[in-house]
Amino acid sequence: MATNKSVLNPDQRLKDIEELKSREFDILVIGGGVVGSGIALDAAARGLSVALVESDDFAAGTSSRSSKLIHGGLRYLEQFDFKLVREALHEREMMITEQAPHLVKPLAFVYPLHKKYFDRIYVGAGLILYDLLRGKLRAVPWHKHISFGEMRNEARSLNPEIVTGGLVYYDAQVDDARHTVMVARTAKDHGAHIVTGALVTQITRTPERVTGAIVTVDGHSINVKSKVVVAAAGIWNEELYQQFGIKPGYKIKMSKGAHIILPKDAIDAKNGIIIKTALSVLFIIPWGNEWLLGTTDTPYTEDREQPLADSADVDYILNEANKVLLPKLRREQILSVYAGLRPLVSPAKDSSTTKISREHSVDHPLKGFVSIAGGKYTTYRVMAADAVDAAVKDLDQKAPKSSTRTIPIIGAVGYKTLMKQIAGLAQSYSVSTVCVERMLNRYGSLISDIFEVISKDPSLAVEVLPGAGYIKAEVLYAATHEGARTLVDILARRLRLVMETSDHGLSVAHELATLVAPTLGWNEADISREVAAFEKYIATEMAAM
């Protein structure tokens, strides 16, 4: 069960707002994506006093819009970026085994071959290196070569006229938004003070150093005192520099990655498929009862607030997939689309985004201010440790080294034992074994919190939408324990109804808003406003369809 210390809800938020007003922190983190949440955890675990402020919701930006993979980055081997690949593979192995086994799962990929001998030797050599770079941990199997016949068995949808055989290798998968919330809750459990819906409008400083920030929360300005401010706002970092009048030590180029979701029957394959394209790679990834296809890698200069997949993105993904798939995918099969922006650290003005390194940069332009940008989701923990290492230099006290390598994400402890008790748990709480297993792989040992909700009100064990898998208790839990403050927070990020269902949750929006209204203090007018805001969000997100 969750400790009260890890709970994120309206009461906790109000208490933490009071903390922001009344004390000086060692570190103030700007940004509630996976890196910002990771920094809050890293710093709090070192015994430092920490506050995290996020203008919107956890993972509202890039951290909920990735390809949902925890991977070393096979294509970075071609760019000889061995350091990044090794680092990412080490992180992947730790997440699967100890840190987040409830959230990060091994996933097999088929790499189809076209030229019988050359491809097998070339790709095989790359996969040997990929497997070797992970070090001593062995969380996933070694890659293997498969024949044409085995290929047909693995993925019947691959066109037999152009595919001669293949290789199978392993990476891992994660629900990025759920993982980010769990990292934030782990930070809270270690004593971090966390406030979402809190916008930083300015930093405060003396001639010598930065001393904190002015934060707008619920219409009020708070002067938050902090010895160091750490900007981990991803694509918004440059905007913060501009706002603060500080010269950045790096340039950020935004690259858009678009994805489409298709129903399970659109593709006949047992595992994921990776296809090399002229520009990059395309992943075809099993995602529950759907397929997730992506991604694009295009320079982006438009609105940061809501990056959208457009018609050209959808056409590109379908065209690349249809080069190897039969029957061909059709636009009308698409359930949903989404796009995210990668913050790429740019070494020069005219470089193309695909050639920019995914490695991260820590900038420390003046005393009391640190920022971090670049990197990839998989290496968030390393990025967080590097940012805190830089911040600690400006503190008057000594701080221990990062310990997050050995800290399990909340819900991990006890998860493996519970996985052996699925049948008994299903019987006790009158839910299906499929539902229990799915919840264990979302909440880990925190599933006991959900069962407590059901014990108080058995009607909450009912599915939100028939066939979608989520139950009403999870909706309520998002508001009572996971810091969700809006209907979009709940249906787009805590649950994945927006991307996984053809109606995106619109048919149950009013009912679910009414369910969480008492927890979030909404009246009838608030409920109507939330439903209207959700409908507008869906209309904007799904415009490409």
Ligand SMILES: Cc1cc2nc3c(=O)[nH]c(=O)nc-3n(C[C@H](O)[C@H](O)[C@H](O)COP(=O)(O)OP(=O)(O)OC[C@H]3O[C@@H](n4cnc5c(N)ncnc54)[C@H](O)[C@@H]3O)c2cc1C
Given for the second form:
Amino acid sequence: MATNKSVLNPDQRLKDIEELKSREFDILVIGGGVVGSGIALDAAARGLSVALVESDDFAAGTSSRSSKLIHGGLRYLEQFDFKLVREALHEREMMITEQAPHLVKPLAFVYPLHKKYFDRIYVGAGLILYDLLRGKLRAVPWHKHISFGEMRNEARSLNPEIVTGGLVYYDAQVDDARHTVMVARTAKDHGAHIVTGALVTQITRTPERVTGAIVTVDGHSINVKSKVVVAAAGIWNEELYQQFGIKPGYKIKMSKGAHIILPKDAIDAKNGIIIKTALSVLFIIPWGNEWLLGTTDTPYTEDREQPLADSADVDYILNEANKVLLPKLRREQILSVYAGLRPLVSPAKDSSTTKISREHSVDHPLKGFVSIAGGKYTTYRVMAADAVDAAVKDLDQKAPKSSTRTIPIIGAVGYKTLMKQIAGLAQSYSVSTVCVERMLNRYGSLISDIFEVISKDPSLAVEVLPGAGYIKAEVLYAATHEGARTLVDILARRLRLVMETSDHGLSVAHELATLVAPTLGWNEADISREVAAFEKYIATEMAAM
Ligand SMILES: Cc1cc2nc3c(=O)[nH]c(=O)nc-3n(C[C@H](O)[C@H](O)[C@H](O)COP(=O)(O)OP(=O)(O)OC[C@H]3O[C@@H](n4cnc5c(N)ncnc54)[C@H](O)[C@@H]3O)c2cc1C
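If the one shown is the form predicted alone, what is the structure of the form predicted in complex with the named molecule?
Let us now look at the entire complex, which starts with that chain.
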């Protein structure tokens, strides 16, 4: 069961707002994406006092809109970015084995080959290097070569007229938004103070140093005092530099990446597929009862707030996939779309985004202010440690080194034992074994919290939407324990109804808003406002369809 310390909910939020008003912190983190949440955890675990403020919701920015792969990045080998690949593969290993085995899962990919001999030698050499960079100790198998016949068995949807054979290699996948909120809860568990819906508008400073920030929460401005402010606002970092009047040490170039989601029966394949495209690669990724296809990589200069997949993105993904798939995918099969913005650290104005390294930059332009940008989801823990290492230089005290290598994300401890008890748990709580297994892979050992909800009200063991795979107890839990404050937070990020169903959760929006209303203090008018805001969000997100 979750300790009370890790709970994020309206009561906790009010208490932490009081803390923001009344004390000085060692570190104030701006941004509740995976990097900011990781920084809060890293700093709190070093015994520092830390507050995290997020203007919207955990992972509301890029961290809920990735390809959801925990990977070294095969294509970075072609850019000779061996350091990044090795570091990321090391993180992948730790996440699968110790830190987050409940959330990060190994995933096999087929790499189809076209030219019989050249492709096999070239791709095979790349995969030897990829596996060697991870080293001997590994949670996922080594890659293997497969024949044309084995390829047919692996992925019947690959066009046999153009595919001559293939290779199978392994990476891992994660529900990014869910993982981020679990990292934030782990930070909370270690003593971080966390407030979402809290926008940083300015920093405060003396001639010598930064002393804190002005934060707008629930219509009020708070002067939060902190020895160091760390900006982990991803694509918004550049905007913050401008607002604060500080000269940045790096440039951020935004690159949009879109994805489409298709039902499982659209593609006949056992595992993921990676396809080389002219500019990059396209992933076909198994995602529960769906397929996730992406991504694009296009320079972006428009509004950061809600990046959208457009019609051209959808056409590009379908065209690239249809170069190798048979039967061809059709537009009307698409369940949903989404897009995200990569925060790429740009060395020069005119460089093409696809060549920019995903490595991160830590900037420390003046005393009391640090910022971090770039990197990948996979390397968030390393990024967090680097940012806190820079921040502690401006503290009066010495701080221990980062210890997050050995800190499990909440829900990890006890998960493996519970995975052996699925049948018994299903029987005890009158839910299906499929439901228990799925919840274990979303909450780990915190599944006991959900069981407690069901024990109090068995009607909440019912599915939210038939076949969607989520039960109503999870909706309530999102509000009582996981810091969700709006219907969008719940249906787009805590549960993934928005991307996983063609309904997107619209048909149950009012019912689910009513369910969480007592926890979130909503009256009838608030419920109607929430439903309307959710409908608007869906209409905007899905416009390309
Ligand atoms: C299409 C796509 C696919 C990707 N696929 C992968 C992948 O498969 N694997 C991988 O490893 N990486 C992947 N990435 C990269 C990865 O998603 C990002 O590197 C990572 O999520 C960035 O996290 P972040 O915390 O830096 O930024 P964000 O998640 O954007 O977080 C920044 C937060 O700061 C908040 N904020 C902004 N301004 C303020 C303010 N003034 N006050 C308070 N809060 C503020 C925002 O609301 C936001 O929540 C992908 C990226 C994209 C776009």
